[in-house]
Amino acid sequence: MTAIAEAVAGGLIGGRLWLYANYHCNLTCAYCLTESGPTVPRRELPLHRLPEITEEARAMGFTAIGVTGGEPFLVRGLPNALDRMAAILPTLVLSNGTFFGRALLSQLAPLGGRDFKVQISLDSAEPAANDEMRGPRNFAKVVEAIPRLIALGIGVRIATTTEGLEPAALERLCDLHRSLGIPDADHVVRPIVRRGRAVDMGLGVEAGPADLPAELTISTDGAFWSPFGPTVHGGRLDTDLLLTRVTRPLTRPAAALLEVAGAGSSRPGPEQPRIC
């Protein structure tokens, strides 16, 4: 067993290597980590780079690959690298959900009955209360879009991101879901984190290391400790979970990892926890 699989198995670190796939996006939300946007530079992995860091990932015992952004399907080709990336491994990839037309919908066609979903943020049954945080009719094309990627038979999972909903509003954002087809163990519910735009807008709750799983995290700037790490703000980088520059080979920022979750800095928690 590898130093990394030994380590998943034990729970010292997560078993998913996130991919940041990209930092620009057609949304502005009002908590995105990353500020992305419309405006924001096109900083991508090279997509050939996607399947073979997967490979690595496999090789060393990961189990599981997550790519998130940025709106990752703004990339050219990523369906095709993703049907290459989810023969290697389990494979999620975060989006917004306002791109599932005919054109994207026929390209990832090929993914369905692979172990391969897409997670849709979704963050209220109400549309102008989700479409106030998200942006403009957003509401209404998740819900178009969730029901068509079924259809092809590919998995999806709907990531709510709020400061905390009442119950009766949670309840009905999962009926909703609910009545898409997304049973309640798809369903992740998460606070906004005060990283990224989150800080100006005065929303979400601050988390350090300690509160944060320790799951690698690779984007065009380097390795983070968390998907939480490659966060902007004010157009900077924020350095504070950096394990380091350097991505190639992965063995390189995984041990950088292992040294730091080993060192007891902080422990890994639960994913996202489920509320419905």
Given for the second form:
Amino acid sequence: MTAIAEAVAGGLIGGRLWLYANYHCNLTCAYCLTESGPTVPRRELPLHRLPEITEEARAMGFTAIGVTGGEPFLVRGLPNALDRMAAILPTLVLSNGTFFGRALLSQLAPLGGRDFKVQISLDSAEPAANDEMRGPRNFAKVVEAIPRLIALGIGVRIATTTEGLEPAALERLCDLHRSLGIPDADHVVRPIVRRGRAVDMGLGVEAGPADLPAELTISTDGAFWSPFGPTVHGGRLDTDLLLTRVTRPLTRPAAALLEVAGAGSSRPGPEQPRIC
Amino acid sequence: MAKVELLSKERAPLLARPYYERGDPGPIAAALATVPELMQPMLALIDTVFGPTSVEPRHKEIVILRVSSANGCRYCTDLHTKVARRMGFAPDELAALRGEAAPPQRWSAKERALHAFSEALAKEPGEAVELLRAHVSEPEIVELVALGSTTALLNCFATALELSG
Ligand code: SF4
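Can I get the form predicted together with the partner chain as well, since the one above is the form predicted alone?
To see the whole picture, the full complex is given below, headed by that same chain.
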């Protein structure tokens, strides 16, 4: 058993390795951790690195891959890379759900029935409340996209990021996702984390390494403790959760993660996919 | 103003945090923190080479300050002038080590050799060791070259990044 496989099995670190495909996005959500938007500089992991890192991750003992951003589907050629990644490890991609038109769906079709899921953000069953945070017409696009993906045989998860939903509002949201064919097990609700744009908006809860499970996360800026690590505030990368700048070979940042997690900073918890 | 960000305690990466536990780690560590994996090996090298070794501290300080001044490193020269003054070096000795005067007549032959060695190491490294041979053992030669070379590395690092105290 590798050191990573042991640490995953023992709950010291999460089994999912996260990849920040990019930092740009078509939306500008009020609580965005990465201050993403259409005008931010285009910073991406080179596309060929995604399957390459996935292969390294599998060999080391990681058990799954998560792809996030920015909006990953703004990266040209991503479906092809996902196809290769899903053949190596179970793959989850986080998306804002606004790009699932005919062209993208046909590129994703080969992923139907595979160990591949798309996690789409949806914050409320009320279009106005959802769109207030996530932008005009976001709700409509998301509820159109979900059945299209499910029709292709692609699993969909819903992520709700909230300052605290009233029980009745949560119930309406759960009714909605069930009606769209998404079971409760595939609905994640988590608080806004006060990093990135949420700092300026005065939203969310503070979170340091002791609050965040150790989940190795790779971006074009380096390797981080958690998918909540490579955040951006005031146009500047946050470095407080940076592990190493080196990401190749993956053994280097993985060793740093184990070193820090082993030193007692880790508080393993449930998987906490980031906002998208 | 340094040419790169000197990371504050709040922005210190995880592997860098131990270096901030006792306050400001200084500009060299704060610059290295941007690439945290460099910190432990580089600071361990500096710590080992500059810390207690078989060469006596006064002799080591002659090398550190003269290599730094010969390399024109303002940050290291200013810092080690203060260190040397605290160690008891007299004003005329400091002037010699800063390259502003000849070594004092009262210096021993070994001290003069160390001074000459340090100048040579900065300017003509291939000539440096022969200046020491008559005065120190072979292990000391290795140690003093390691000390002078590490000093030169820091001189280059501090000058290139425009670090200041
Ligand atoms: S939260 Fe996600 S969808 Fe919203 S701006 Fe940020 S990256 Fe884009």
